[in-house]
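As a starting point, one isolated chain is supplied in structure tokens, in the form predicted on its own.
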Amino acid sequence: MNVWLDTLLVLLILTNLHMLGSSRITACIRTVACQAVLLAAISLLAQPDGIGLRLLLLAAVTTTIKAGILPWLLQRAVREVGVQTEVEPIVGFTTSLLLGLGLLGAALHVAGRLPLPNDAGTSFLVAVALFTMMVGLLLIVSRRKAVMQTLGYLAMENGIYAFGLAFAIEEPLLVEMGVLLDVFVAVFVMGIAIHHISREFDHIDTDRLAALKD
């Protein structure tokens, strides 16, 4: 594995730790978008036999969705709800970071025991993918705000996508399933906005909303 790929994987680990230790929702949204860009670069560098058109198109589509559309939807939901920080999470930020370090060690241990190809780089990629999935699950269960829980789900999907990259040549469908998960997340994010509108106006009729005046 080349040094650039190692560097990108380390940066992906740091983005996960940043989300665990940050209380700023907007900063976490930008971090998830950064993860999408890193994953796109990783997907192009992780293939020793060259970059195929199928993988290139898939990387472009997922990056557009995860680094552009979904962060925009989340930022819009945050503005409408008016919540900028995660206050009083179920698990504190310092504890979350310590748990994250523990999860990183567990991911490295598990990846080292999996029957993977004889490639140390593949083992490290799988370890980072497992760690990203674990961090996403931790965010879902340890945060109170729905937007942060959505970010946790996105982190889990990023981990699934990274895991698929390790086997993209043999099982490209694993990577392509990430696109379907992105569509599901988009629906989930819109559900947050719809719930907020319904709570404020007791309906979600867009025609009636358009008729509102100051």
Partner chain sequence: MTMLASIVHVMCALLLAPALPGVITRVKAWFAGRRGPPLLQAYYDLWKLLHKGAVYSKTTTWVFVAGPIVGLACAMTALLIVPMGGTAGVLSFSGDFLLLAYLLGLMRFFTILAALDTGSSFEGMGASREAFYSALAEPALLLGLVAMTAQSHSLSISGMVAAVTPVAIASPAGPALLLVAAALLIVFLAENARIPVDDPNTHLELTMIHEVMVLDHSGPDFAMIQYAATLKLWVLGALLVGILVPVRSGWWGVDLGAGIGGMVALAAVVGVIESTIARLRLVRVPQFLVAASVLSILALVLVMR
Contents of the next structure:
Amino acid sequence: MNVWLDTLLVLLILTNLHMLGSSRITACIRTVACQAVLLAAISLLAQPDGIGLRLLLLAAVTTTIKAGILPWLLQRAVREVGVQTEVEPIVGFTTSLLLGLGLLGAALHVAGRLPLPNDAGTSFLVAVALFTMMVGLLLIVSRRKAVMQTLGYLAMENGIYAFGLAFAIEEPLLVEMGVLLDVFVAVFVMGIAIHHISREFDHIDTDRLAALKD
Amino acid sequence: MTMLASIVHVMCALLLAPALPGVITRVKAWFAGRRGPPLLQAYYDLWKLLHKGAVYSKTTTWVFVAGPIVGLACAMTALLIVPMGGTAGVLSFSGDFLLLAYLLGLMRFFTILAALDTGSSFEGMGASREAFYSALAEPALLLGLVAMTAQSHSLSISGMVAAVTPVAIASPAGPALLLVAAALLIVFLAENARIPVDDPNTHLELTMIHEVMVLDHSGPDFAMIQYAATLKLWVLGALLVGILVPVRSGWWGVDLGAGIGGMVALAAVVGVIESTIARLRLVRVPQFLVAASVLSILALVLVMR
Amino acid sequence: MVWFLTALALLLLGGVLSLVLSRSRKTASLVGAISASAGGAVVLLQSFDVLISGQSQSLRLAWSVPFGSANMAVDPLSAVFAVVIALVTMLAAVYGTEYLRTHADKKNLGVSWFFFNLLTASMLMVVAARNGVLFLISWELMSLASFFLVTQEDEKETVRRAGWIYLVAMHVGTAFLLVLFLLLGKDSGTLDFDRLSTAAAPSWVFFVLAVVGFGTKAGFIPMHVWLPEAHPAAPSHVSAVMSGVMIKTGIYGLLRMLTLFGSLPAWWGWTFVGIGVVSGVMGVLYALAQHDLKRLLAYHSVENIGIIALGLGVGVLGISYKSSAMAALGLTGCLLHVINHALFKSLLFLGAGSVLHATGTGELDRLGGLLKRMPITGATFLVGSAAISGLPPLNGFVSEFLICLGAMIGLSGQVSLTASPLMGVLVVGGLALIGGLAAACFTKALGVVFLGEPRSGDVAEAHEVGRAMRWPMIVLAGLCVLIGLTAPLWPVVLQPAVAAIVPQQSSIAAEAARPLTGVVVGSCILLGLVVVLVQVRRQLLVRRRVEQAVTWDCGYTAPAPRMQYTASSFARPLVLLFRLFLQPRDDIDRPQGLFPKHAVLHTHAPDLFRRYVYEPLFAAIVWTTSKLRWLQEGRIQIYVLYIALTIFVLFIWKLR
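Same protein, the form predicted together with the partner chain this time rather than the form predicted on its own?
Next comes the full complex, and the chain you just saw is listed first.
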């Protein structure tokens, strides 16, 4: 049991690193969808007291939204806007990877010191959750394309979800629903915004939005 | 008895190593719907090359001649160190993995020098790339082995690989071992000039790495280079097989047989990789290699957690 | 101790004599070199005696200087450094007789030899001094003597500039040491080493002062800026001494300081590890980007000091986590790398000197094909290159092996080390990266200078250097091989020196020597196989056709030397990968039009620390001091007034 959970968490770390190192937007979108599936599996495994119908249902719903609908929307946005599918990083891929490694170290360090309510077994889950959030932030900060920033938000949201899982109580699921709603709206707005910006300006580089400042 | 097994392994490796490229090309041919050359083609090539004379460039010095010789000697010595699954290496001591890594380094050092000795700009270009990529592959290899040390608490490579049992893979350290295997696979592909890092079959010298460095070698020298390359394939492959085929039955014949079977399977996997993956652009290769280091470090962190 | 003093006297006497006899260039050279060799030989014998017997020798004379007494001793730790100093200076002196003859035609050779011998004597004094005042005087003499040697070719603007940077850097370093010793002697009222006390300040103050003070001499990044300027500017045999030996006195100072403390905090070890990784990686990266042979070698000194600091860090961590195996391996690796680096770096600098001597240029992209013209220089340079890249069966591998193994022991569960993954990543990963990059850098240097075809006309007419320059290189290359093949001996030989820093049993040294036996067995198998394969190849080619042709350049029939890959293009991919740290700059004058006449490309990688740390800092100092210009009136009365006022204020302050 524990080994499977560990394996899934390691895979989650790998998806994060893959997002940092990947140069294709579509690949990143697929990775985020992958993360959502992984998280659903983790949420089922991490429950100490059996899997109820309620839990299954919730997992199914979140997975459908995060691994199905949102990626589909984003893929469509990318396709319709006809943007180039390169990520266009501000910080290079190799540097991003190494930064990611540093963030992982920081996350493990922090998680080891957080006063956690449960036993020590969840500390790795917390670390991975923190790491996922940090990677989301890093993606938002270090990529030019607006789509990538949306993906960064999604990754962050995944991290928050995992963080909630670590406490194995039911409130996090509610929190999660709230956050999910936020992200849903955000993606929606972003999608529309990306669409319009690209129609007006023929590109979706957030860098060049700076030209609008005056 | 264990010593006997180790010696048998070395003998098998010396005899069977040239068959590995045969398996790879066979699998590739199968994917492409061709019949492909015979499995033993590499042996025929070696036999033919050993019976030829040689042509040397007027520019070259003794370093050019020393390149293949030192390279083959290094590969053979490395073969003595590397274990095959539970079968320990003939030469095994604390820190032997450092000697292994640096023997491969010495091999590379002389290959690069021999390439530069010709004064050809093509070979210089290949040498530059080899130096570049191997500088990044070396940390990945050593960090992977460091993670295995942390897992097995053994300072010898034979001990590290022997500690990879089915029990160890099912333990919490299991994912870490798989990460090490992934990192070693990348190193294996890069060091042996395989897709996606280098394409041994490309037809343009400008795009090669390893093959372009040995353009000027001919006859017995070239045979030594080819043979050393297959031995190097075996050495790094044996590390990988040691993790991925955790057959530790206790009977050395079974273990060794499983290991050699694993080598053939690994060659087939390389064939599949080469048939299905495109070669990376040269500027993306460093990232691929850094990713191997990142995987190794990740494994280390997981083990020490 | 008598012999040690005799050697010092010999050195100084020879120096003065050479100064007196400087009218005849030949006599001056001869006297200088003979006295340097004789002094070196005496020190060598005495230090070996100390090292093998493990008995230190000492001498204490009363002295009327405040805090001072002429207190000297040679213990095993000093002996290790004394051996290195004596050996390298001896060989460099022999080399210098021929090198100086043609290289400094108009120079007064007596002066050069005087300072050379003074430098040797002062370095020996530094490692033997057991009193703060004596130590600082020797330290200062060492800096000044080497300054005059660096500025020997003072008609060149670059050399004057390098000398100036060197002088300033050395004195900044010495200032920190002065404070260090004042604090150490504050409580006990004496500066004798055996009675120094660390009670006057918190221990981190001592640590920081020592790292900055000694680190400036050793060339730790970011205190390294003087090194790539001063070492190439000096005559090659002096570069060999400075790079091979003199910077090691900084390491000696650090080790000596560590003996004063009972327990060492772990963060000291981590600091050394951090400094080691940064110096190692940055040093080799800067070396890769260089176009000048001697500058490249100078940056490699920074790299190797980094490796030494890594060993020191592993050792200190071992001490603070109470793992005697880790401490022994780290410190033995550190000391052995001090010896090894002295050997191969002086070998490489002497080789570079020979290249300079034969061709008149050290610029990589103008050289080429020298192995055919200078076989001995080329072969020894190859040995040195392989050794500095840490490749078996040579000595560089042995010390890096020990350091790596020490770090691995910290990971293998025998030691309860916090943050141990970091240790693995930094030390083992760092050493692997440094090794790979060093191999890239030295294949570049060796390949471009010695292999291929000459890239310019003068180089094609180069000849092998004379006997006095050849033999020191051969001896050094031989020693590199020898240490590599006698590896298990060295932990045992160095054991008394390590014991001076951390008390330990000799069984641990034997323990450390055991894996090295395996290394030597592997090396011997390797060499045996090489011999066998050489024979096999010879047998195969007997009675076959062996032809000579032009290089097969993919069908191109008229390859020209200028079409060869250059050093810059060889290193370019790595330089670009690490552009974040190197920030290489290109000056391009692009070819224009259909028949372009002129096109230029210059690439260079200026030292970032110099540009972003030191230049702004010194600009700020100049700005501040220029504000105080009004103090300088130029009238003698005013100056006397200043002095009187100062004395008055001090008086009041003291009587307060």
